[in-house]
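What follows is one chain in structure tokens, specifically the form predicted on its own.
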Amino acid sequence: MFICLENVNFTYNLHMPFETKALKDISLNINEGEFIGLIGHTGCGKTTLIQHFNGLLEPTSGKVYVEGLDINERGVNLRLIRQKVGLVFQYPENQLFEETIFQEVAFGPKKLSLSEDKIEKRVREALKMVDLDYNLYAERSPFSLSGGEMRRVALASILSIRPKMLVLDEPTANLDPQGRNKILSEMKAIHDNFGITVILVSHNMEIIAEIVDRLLVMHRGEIILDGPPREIFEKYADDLIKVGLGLPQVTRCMHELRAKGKEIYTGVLTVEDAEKEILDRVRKSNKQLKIKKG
């Protein structure tokens, strides 16, 4: 197991006159190589909890163990927390602060007191991650691209020191449906190729849906469903649309025509899942038809 939380309560303003509970009493366990989407409306807790992930909040009660670490105790190495669980937080781009790309990607191994052959090796496997050419990319400024562009790089310099875990909050807010594709795809690929534990967080299910395996759903502070977003569908979807959150069209699709009386499974995340699923109940329809007709 990676990261263990155990009865995990977080409150800002403690004691204070504007007191906010803003974590639960959630107990979680998350696998080393798992894709997780964690899901839920903007103020639910959903950067609050991925910040104890890495030590950057302390609960207020409960534990936080990474790899059998207890990541809150007296003396605990920080540090070296931090490099195994990437954090990159919503618009990353606003942090990048170096003159060029190079230098950006750079900074982290850097502080890993590595060899100068050593950073060009992370810095030129990192920009391969997230499909940007090193010759083409290293010695230009972060600022000349792209929004999409720039919050690669922001990945990458997370990806430069090898994390064991990527959380990313928010990645493809205010990206266009293709910078938005690129970096949704990149995350798999890397997650796929290299076996890092991904975690996507996003008030938009239809975005994340699709890609990753197991689906965290949060409301006011608690999860209050977990598990692969196919059986989410399936055997929640009331659940989900009384918290607001609704379901993907082409999911809300099927469970209409479930409603209209058709045999038809529902836990469908794509056109081409449901294309497949009405063909097929089609198909056996009529096979039925010509049976009753002979």
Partner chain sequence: MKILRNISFGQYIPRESLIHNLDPRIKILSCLAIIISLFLITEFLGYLILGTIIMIGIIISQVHPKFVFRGLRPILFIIIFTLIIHLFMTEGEILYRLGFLKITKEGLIRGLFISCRLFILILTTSLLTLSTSPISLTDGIERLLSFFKFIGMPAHEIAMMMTIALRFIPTLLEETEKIMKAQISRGADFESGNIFNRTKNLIPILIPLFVSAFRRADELAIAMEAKCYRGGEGRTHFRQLKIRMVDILTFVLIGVITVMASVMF
The other form holds:
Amino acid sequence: MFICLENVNFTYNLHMPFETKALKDISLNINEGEFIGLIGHTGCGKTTLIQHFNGLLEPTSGKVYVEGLDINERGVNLRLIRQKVGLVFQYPENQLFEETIFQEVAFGPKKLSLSEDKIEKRVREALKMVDLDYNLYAERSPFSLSGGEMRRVALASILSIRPKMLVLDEPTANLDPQGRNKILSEMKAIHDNFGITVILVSHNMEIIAEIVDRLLVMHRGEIILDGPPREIFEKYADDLIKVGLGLPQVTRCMHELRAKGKEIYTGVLTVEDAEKEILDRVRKSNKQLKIKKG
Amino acid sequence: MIKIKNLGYIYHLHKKNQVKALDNISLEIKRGDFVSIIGSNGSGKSTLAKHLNCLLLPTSGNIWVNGMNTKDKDKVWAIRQKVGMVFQNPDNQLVATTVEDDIAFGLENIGVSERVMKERVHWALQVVEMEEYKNSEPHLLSGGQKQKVAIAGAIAMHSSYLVLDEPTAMLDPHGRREVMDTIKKLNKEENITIIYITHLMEEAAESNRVVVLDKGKIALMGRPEKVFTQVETLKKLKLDIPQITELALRLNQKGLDISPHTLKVEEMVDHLCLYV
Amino acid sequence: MKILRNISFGQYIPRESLIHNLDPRIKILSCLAIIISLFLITEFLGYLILGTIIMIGIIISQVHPKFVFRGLRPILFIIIFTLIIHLFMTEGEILYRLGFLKITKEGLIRGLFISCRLFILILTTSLLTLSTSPISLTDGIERLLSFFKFIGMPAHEIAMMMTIALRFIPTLLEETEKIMKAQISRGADFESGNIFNRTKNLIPILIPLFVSAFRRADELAIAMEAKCYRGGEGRTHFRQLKIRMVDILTFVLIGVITVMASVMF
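Can you swap the form predicted on its own for the form predicted in complex with the partner chain?
And the full complex, kicking off with our chain again.
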């Protein structure tokens, strides 16, 4: 087990007039190598939750274990934890500050007091992971890049500390479809090729559901659903709608057909899924006649 | 009416490095219309938006708002009052420290009397359904609420056109819905002309007319159901197609009698009911 | 990081009290009168009178004293520091000797006196900011400054800058916290090292913060222009200020007390 949360509660402004409970009794296990989507509205506590993974926030009560170690105990070196759990905040391009992309990506490794050679090796490796050509980009200023590229540099600057787990808060926010697909496919590749545990945090169901293996749904500080996306879409669509998260268009379409008494599988994630399911059903039903050319 | 004729805009990155942001654009937007402008990053859609209320002036060609040319220096303020703007980042467009004062900001600028101002602020708050937040501080509102305040600020000035430059790009689905509902209400009930810039096809699908921009040129234009079925072209322009339209298209190719012009889930369900 | 969340100095607490409803101009002028007399008074008795006025003000304002005294917390260090400096650095009748340090009677009195002055000063300004919304505060300042327009005082511009600053302080604080956390996650360390290193460590926070502040400023300027902003000329005001009887009475009362206290003590 890589990360384990036990009955974690967190309250902002404890004992103050504006006290707000952000996390309510959260227990959660995350295994090494998982590819997880954490989904919920703005203000549901997902950003608060992920800050517990690397000790940026300390639970008001409850325990957080990373590789079996209680990270909020006295004497724990949180810097070591932060090397293992790489946290990428929303709009990470806003944290760039160095003169060149090389220095930007080398920031983390330098703090680890690695040799020059090793630092360079890591920068090369990290830039490759986000598909930026070292020779073309290393000496450019990060501020000369497009929004999507800046975001990938920011990602590389976390990857260069070689985390075992990568947590990304709204990695695709405010990107156009092309930039969005690029980031998502890179995350998938990082997970598949390097065995890094990845958690994608988002409020956008359509983007995440397709690629993750496990979905965590948060609402008002609690994890209300936890399971494979297909299963959640199939069985708990009502709950998703009730908390206002909505379903991808194709999934909604299947559910509405089901509501009209049609027998159809509703756990579809993509257009391909839906197409296959509908064609199957059409073939099975007796209305083949209506298929135009057969 | 807004009339754009042969609009071109060139900006200079460096002395010799010119970029043609807009290239020979002609477009007419009639009163009461709901037009969406889509395109990938760098297609020129924001540049076009800024031309509509004199924030940018054409390098070539002309724009007329209710017959007033945007190049006419005496008309700048009249045009800006007619054409309200809402921008992408909800945090960076609210000026005052309470909702009410922010909505009044534009009215103060055009010198409206206190009495009229009170009425208009009240009305605008009502239209966007934010009355209970009138004394709230903007930074405590949700993204969707902030955008509604920005919209209220624009309509309080009695603008007849509202240009929204990716107003939902930074919002969650709930905020998106709030903003979209508000805009549709303005269009229907207050007869405000909407010019909606986005890269989300699902949002563009709610408008009456879609203009697709690519590299500063109009690539496609027409009713949403006509534009979105040009899947190949849209994909080439690096744009998404609504899931439901793609599904309709695929099923249509497989021989099902489903119109490839399907944009809404409900239509799709009705079609499919005949089959399964 | 906690520091950023706990700033209460200058935070408005809405209540429906007499003090809250006073005209902001009157409140600002009264505070000015008290502050000026603070520097003119040379005896403790004078401070007792001013202190009493402020205490009465706090009670009338219905703001919980907790909030008022929280504003003192960041200043406490300065008050204690001033007290110590005066205790040891003033020549005079020696009360107590501690190695080469000596405490003098004059030092004790002087130190306590200056501490009282700071204490009342902070209480006064806290009461002003706690009981006056930022908006009416800037309105008040704008109207007061416009008396000096004839010597070229840019009253509107100053007020506009204040409004925008007030509007963006919470946003920028939030942003600072976020950038700090992001950099910590990337391996930055803000807690250890000597002063030189610590200062150097601020660069990863300051540069992104500046970049974002400039971008915000740019976008805000465009948004303001789009809403027909063109400076203070011909601008009307959404909020009208009216001087009522109670305002005049308060001002006269405070005026008389402060003048008398300054003259007598």
